[in-house]
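One chain comes next, on its own, written as structure tokens: the form predicted on its own.
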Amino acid sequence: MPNERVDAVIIGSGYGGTIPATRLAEAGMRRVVVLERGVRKETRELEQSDALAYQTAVVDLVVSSQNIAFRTGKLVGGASIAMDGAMFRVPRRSFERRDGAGRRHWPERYTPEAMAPYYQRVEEMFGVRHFPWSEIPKAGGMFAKMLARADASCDRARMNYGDCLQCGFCAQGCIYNKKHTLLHTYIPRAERAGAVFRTGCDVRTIERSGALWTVRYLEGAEAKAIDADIVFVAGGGLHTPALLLRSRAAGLAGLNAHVGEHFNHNGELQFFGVLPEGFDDLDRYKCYAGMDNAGLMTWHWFESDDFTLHPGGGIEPTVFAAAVQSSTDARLPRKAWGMEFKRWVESVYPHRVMGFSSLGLADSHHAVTIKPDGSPDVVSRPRESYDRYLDRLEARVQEVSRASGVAIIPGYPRRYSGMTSAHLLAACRMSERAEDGVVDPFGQVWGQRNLYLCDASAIPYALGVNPALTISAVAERVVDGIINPASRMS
């Protein structure tokens, strides 16, 4: 029996996959089918819970051989469903920044002036908007107020949410309609245009039939082949470059060895801080309430140190242990568990406790690879200059809790700093040359024509905000290159 035949396979639902779906349907492409390996959740469906077999179900957490844990999309609609909220446009610092040997990561053709239409398109689609005072949560007071006993400015954060309730459930799903994800959005019209996506399905490996691509996968335990004119792989930062190493396992020729290297978390690190009494009126403040972004950021320290700080929700209690039993702060427990450590949680949760995290311009210390079964697979690559990322980041950090009177420590010890994360970028990062990534500037995988690539792992180098605009202001631009050639000239 001949393989199913279409225009274009789309292989992922986030970002990076849903977007070239809406825009190829809508632009006549007749047949275009994406194939997502999670179900799909109406707002009906999702649930405000912690509970593992919920949570497994929407958020992928990859555990690698070395014990590194990294969250990814799984779901139609990928990582918009999970994420935070936050939609920054990526600044001129990022775009040009560039590697020891000079070479700019980004290829030349990308400026915050040549993307700014693409942010645009992106911004009205997920009703992008500069959060206004009124509806900062309290945590981001305390963060603010924190900031200012250290003269460090700070400021709202661009957020996809409407008129947010506050409830502290944004990483679970937004049972309220607030956050205006994928299936609020692009998918809609992508469906309404023709497009068709489909669940359950695990791709496998991809091969070049001819002058066509034949993706073959898996829906349930039946063995399936599709074959299109053009293939789009968006499984994210991880289950791409996995996708690509098991394709040139099976005998896709031509990749070139940058497939699963330079693997990069976006400077991201957890911390904790632990607030002095009378630090503010602390009775109405609860660490848990509020969105999981607490709608504000600071870019204080962005062009001497290359990080931005940003304050959040949903402390758990359990979060703490690993980050106590590596702090030397004495006004801290000293040690992480025992009843000594149960009374301090007692006494600090939830009025004295706020979480922020960093994101910042750090080099790769990882690459992804695959396990003999073929399932995504993280090691370690050196980590000199990434540490030398955590001595300024961790300074700026200290000088602040001198300063704020706030005790801030890790959220985890340094061994373990960036061994997990939910950016997950670079790991088959676009490039200027062929001899420097796996993808060229328009999308494409180089020497494999009608293979694109747009999702997460093309982005080349760490940006020191949330990358969920970036990477779709880069997927429009790639489809854009497809159906208007002209395009690419700008």
The other form holds:
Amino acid sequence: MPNERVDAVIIGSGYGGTIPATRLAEAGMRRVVVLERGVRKETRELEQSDALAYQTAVVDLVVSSQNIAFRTGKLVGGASIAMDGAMFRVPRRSFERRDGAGRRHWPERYTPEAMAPYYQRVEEMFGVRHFPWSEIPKAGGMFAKMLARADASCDRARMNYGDCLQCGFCAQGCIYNKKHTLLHTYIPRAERAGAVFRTGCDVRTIERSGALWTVRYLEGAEAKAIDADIVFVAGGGLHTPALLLRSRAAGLAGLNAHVGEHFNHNGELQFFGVLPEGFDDLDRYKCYAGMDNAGLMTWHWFESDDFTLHPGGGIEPTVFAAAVQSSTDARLPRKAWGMEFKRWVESVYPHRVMGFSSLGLADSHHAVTIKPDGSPDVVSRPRESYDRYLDRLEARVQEVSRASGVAIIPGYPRRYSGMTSAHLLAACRMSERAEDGVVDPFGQVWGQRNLYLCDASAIPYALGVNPALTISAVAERVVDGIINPASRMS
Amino acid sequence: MNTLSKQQRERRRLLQVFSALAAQFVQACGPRAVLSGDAGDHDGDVDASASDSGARHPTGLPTLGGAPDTLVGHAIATLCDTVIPGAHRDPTGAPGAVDAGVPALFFDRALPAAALVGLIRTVLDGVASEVGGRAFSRLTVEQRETALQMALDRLPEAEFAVQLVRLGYYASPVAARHLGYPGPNPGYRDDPDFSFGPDPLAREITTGTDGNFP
Ligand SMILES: Cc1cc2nc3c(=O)[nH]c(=O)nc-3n(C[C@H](O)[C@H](O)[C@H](O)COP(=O)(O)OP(=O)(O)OC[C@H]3O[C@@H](n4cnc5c(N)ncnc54)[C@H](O)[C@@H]3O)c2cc1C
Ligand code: SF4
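Requested next: the structure of the form predicted in complex with the partner chain (the form predicted on its own having been shown above).
Every component of the complex follows; first up is the chain already shown.
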């Protein structure tokens, strides 16, 4: 029996897949099929639940052979369902970043000016707005006050939330319909234009068949194949490189050695702070009350030290208590167990706890490979440069701690940095020249006609800010280059 | 295969499983994350008969928190009680790991920790025999603390057993109630203590009004 034949197959329905699917269908392409391995969860099927079984049904937790856990999408809409709403444009400094040899990480055509119309388009689609201080929960407020005491600046975030009720269950999917996910924006448009989203379709490999691409996938236990003129690989930061590596192992020729390399988790590291007695009106502060991203961002050290910090809200007891390590800081418990520890947690939760995370322009120290079963793994690469970034970051955080009186608990020992990262960039990075990366500046895999890739893994380097808006804007630009070839000249 | 290399492999496995678990719990946890459904609702009254009857369990615990009444069960239950002391020995009466059913987690076949309880007991009883000349579960509270510290100093991987107890306890509804964490809610937007109001709390530096850094 011949394979099913369509115009375009899109593998994965996150930002990097749904946006091209939408634009291709709207541009009149008739048979656009999105293959998504996950299920579709409408708002009424989401829960305010911390149960591990529920959480891992919303987010794919990939635990590497080194025990580092990464989070990526696994529903129709990808991680847009679980993301925390922060949507920033990338500063010029990120686009201009250069490697040790003085070469720009981003291809030349990516500049703030060239990206502005695409950023604007996606901001409008997602209803991104600049949050006012009155909508910043106290978890963010405490962070701003800490920075103010250290004479550092702090800005409000841009987020894709409507009139958020501030329940603190964003990463579980918003049951109140206040987050503008792909299911609220692009997907209905794509479907109106005729694109089809198929669920439970796990793509295993792709291969060339003459001028066409054959996509092989499992639907349940059944092996299926579909042929298309054009394919977008958009499985997200880990599954996209894994799919290419599987395909190469199965015989796909011409993929270069960069596939899986340069994997970058965006300089993400988590911290908790313990506010000193008398810091503010502490009795009236509850660290769990409010959205997961507490709505702020500081750029104070971005020019000098390459990192930003943003607060975390909605802090549950577990997340905090599990992060506490034995400490020599007199304000923290000597050991993280026993009666003294139990008393200490009672004395600080929920009135004195705050959390924050860094993002930054840090070098890669990991690569994506595949395990024997073909699923993604993450392995170590040299990390001297990354450690220098961490040194700077930690030194600045300690300065803030001294100036503000806030005791800082580093989220994890260094070897686990990135342990819970959800910013999974660059493992199939875009590059100006074929010898430096996997994808060309127009989103086509080098040397592979009509094979496109514009999800998180194509972002060439750390961004220092949350990536979803940039992934979306790049996807808009890549698909624009296909629909309107004239736009490629800009 | 000699015993040492087998032990080393098991240690590695311990490290792997517990750190992976820890990573999972840390990122995904909250009440009920660990004690799903039923186990969570039993919390305090698991094995309550032992304390009602006044008959002290040989471990000194009023309940084994869902661990089986075997030597391995005793070792795990007393480990849990050493990490987060239970109401029975807390002067404030606050609940602890055994009250929250944490020991049961170590025996839940759905969780990989179940494969490791024998190893944990071996490690604990090894240090316990040095500290007090008997099994960990038969030591006094002070001796258990000394022994656990000794185990952690010698085998840093053992930290992951402690981490699992911490996670199990603080993810339980018992701990949530005790600490005043409400869980699911209609939103705090209208709570009078929700925010610090409309005025900037720190100096803002983004130019323009769009909130993007140039
Ligand atoms: C909890 C959480 C909070 C976050 N918060 C923010 C935030 O506040 N701001 C921000 O900018 N970013 C945030 N992120 C990151 C952001 O969501 C991701 O960077 C972004 O979603 C990546 O988009 P993507 O299209 O590359 O991949 P994804 O969104 O991960 O989508 C990939 C899709 O492909 C599917 N897929 C994978 N492999 C296959 C296969 N073989 N066959 C079929 N389908 C497959 C997956 O099931 C998934 O649905 C957050 C992420 C998480 C998990
Ligand atoms: S905090 Fe706001 S956006 Fe997040 S889940 Fe609650 S209502 Fe939705």
